[in-house]
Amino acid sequence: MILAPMQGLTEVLFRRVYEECFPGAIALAITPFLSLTHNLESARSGIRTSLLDDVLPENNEGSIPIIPQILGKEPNEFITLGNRLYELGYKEINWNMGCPMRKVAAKHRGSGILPYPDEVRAILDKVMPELKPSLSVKVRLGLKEKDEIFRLIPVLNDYPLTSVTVHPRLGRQQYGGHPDLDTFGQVLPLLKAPVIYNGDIVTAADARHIHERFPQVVDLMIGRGVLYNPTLPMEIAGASLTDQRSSLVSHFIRRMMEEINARVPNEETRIHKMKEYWCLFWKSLPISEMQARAVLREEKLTIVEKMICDLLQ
């Protein structure tokens, strides 16, 4: 099972606490993306700046093992950053061709590059001969139309990709609507590289459904489902947690608050970070949406912490 990249959420703080509380439950994480334009100078110089903090090996000790993800379309920068990551010990990197953010897509980055298979080919032709780590990719069905993936597949099949992760939505959908499993079923046998499924796995039954319908899928990538229910990976693996689930989840949320307090630099940022996680974490608790929203209305850190702790009792 693979943890999906979620900007601002599945970063190293989360990955360390998760591995501490649920050791081995998630085998691998794809990191939130490193932007080529933001990280180029640190990659060129070899200087370990804060821009690379999330993937520095020393920061990831005790964390879920990771594959760094790159976002961008600039071949020279791609090679430079990719090879710098290889020097840091990463034998594989992932190329983000699925980010649905409008400002990203408008620049032919993330899902914005999906309608342009010739552009993808030109980048891979330049990058692959010089890239030291192996490369996997994460895609959607398209930016605006699902037939975009079928024009892209012949391009992807021409390169020795480690895997292709498919999120069967369009970029313009963001995270709305439902994954298009019928189109995913058409895409699956056409790809030469091993295929990983990503999208709306929030229960163990969802995972079983994907495995049963698409036995060719080699792994599942789960994002929001893990933040809605931190014990989900164990439940998918068959663990029976009836008597333990509540205490496991409560301990995990408490540890997240402790680490946010210890590692996030100022109170304003800490309270923002706690609320950002709380918007997802509360769904794993036996509380109402009204109770959860009351926490979000508070502006003082000590009150927010006390309210969360009271709800964890």
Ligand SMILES: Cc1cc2nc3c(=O)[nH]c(=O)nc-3n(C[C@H](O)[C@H](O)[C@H](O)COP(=O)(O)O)c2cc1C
Given for the second form:
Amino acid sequence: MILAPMQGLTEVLFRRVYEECFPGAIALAITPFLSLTHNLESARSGIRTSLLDDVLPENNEGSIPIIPQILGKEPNEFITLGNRLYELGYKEINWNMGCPMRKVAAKHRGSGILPYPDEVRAILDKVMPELKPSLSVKVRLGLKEKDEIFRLIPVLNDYPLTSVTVHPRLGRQQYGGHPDLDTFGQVLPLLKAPVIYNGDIVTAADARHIHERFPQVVDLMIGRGVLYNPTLPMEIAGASLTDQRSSLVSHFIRRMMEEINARVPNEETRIHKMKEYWCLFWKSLPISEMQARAVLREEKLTIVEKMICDLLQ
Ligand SMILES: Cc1cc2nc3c(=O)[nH]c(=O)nc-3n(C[C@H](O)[C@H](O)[C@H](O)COP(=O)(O)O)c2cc1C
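Next up, the form predicted in complex with this ligand. The previous block was the form predicted alone.
Expanding to the full complex; the earlier chain stays at the top.
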């Protein structure tokens, strides 16, 4: 199982606490994207700006092993950052072709590039011969239409990609609606590279369903499901946690709060971070939405922390 990249959530602080609490439960994480336009200078000069912090090996000691993800389409920047990441020790990088944010997609980045297979080919033609790490990609079915993926597949098949992760939604859907499993089933046999499935796996039964319906899928990538239920990867692996589950989850949430307090610089950012995680974490606890929302209304860090601790077992 692979942890999905989630900007602001599955960053190094989360990955380290997760690995500490559930060692080995998640084999690999794709990092939230590093944006090419922001990282070029630091990659070129070797100056370690905070933008590379999330992937620096020294910061990732004790973390889930990672594959850094990049977002952008400028070939020279792609090569510069990719090769800088290789120097840092990463043998594979992942290209984000799925980000649905309008500002991003409007510039033919993320899912915005999916309708333009010729642009993808031009980028890969320039990048692949120069890029030292191997490349995997993460795609949606299209930006606006699912036909887009079918025009893109012959292009992807012309390059030695390590894997293709498919999140079977359109960019314009953002996270609404359901993953389109029928179209995913048509895409799967057409791709030459090993295919990883991503989207809406929130229970062990969901994971089983994907494996049974699509036996060719080599791995699952899970994002929100792990934040809604941190013990999901163990449940998918077959662990029966009935007695321990609530104490494992409570310990994990406590450790996240401790690390946010220890590592996030100012009080305003700390409270914002805690609430950002709390919006997802509370679903793993036997509490009502009303109780969870009460925490979000509080403005003082000490009160937020106390309220969360009181809701833990
Ligand atoms: C808050 C948030 C941030 C995300 N950031 C990224 C990102 O940096 N790179 C990326 O490829 N996908 C990103 N995604 C998409 C997820 O990786 C994943 O494809 C999506 O959440 C569907 O999988 P899930 O249902 O298992 O969560 C993000 C999703 C969310 C909700």
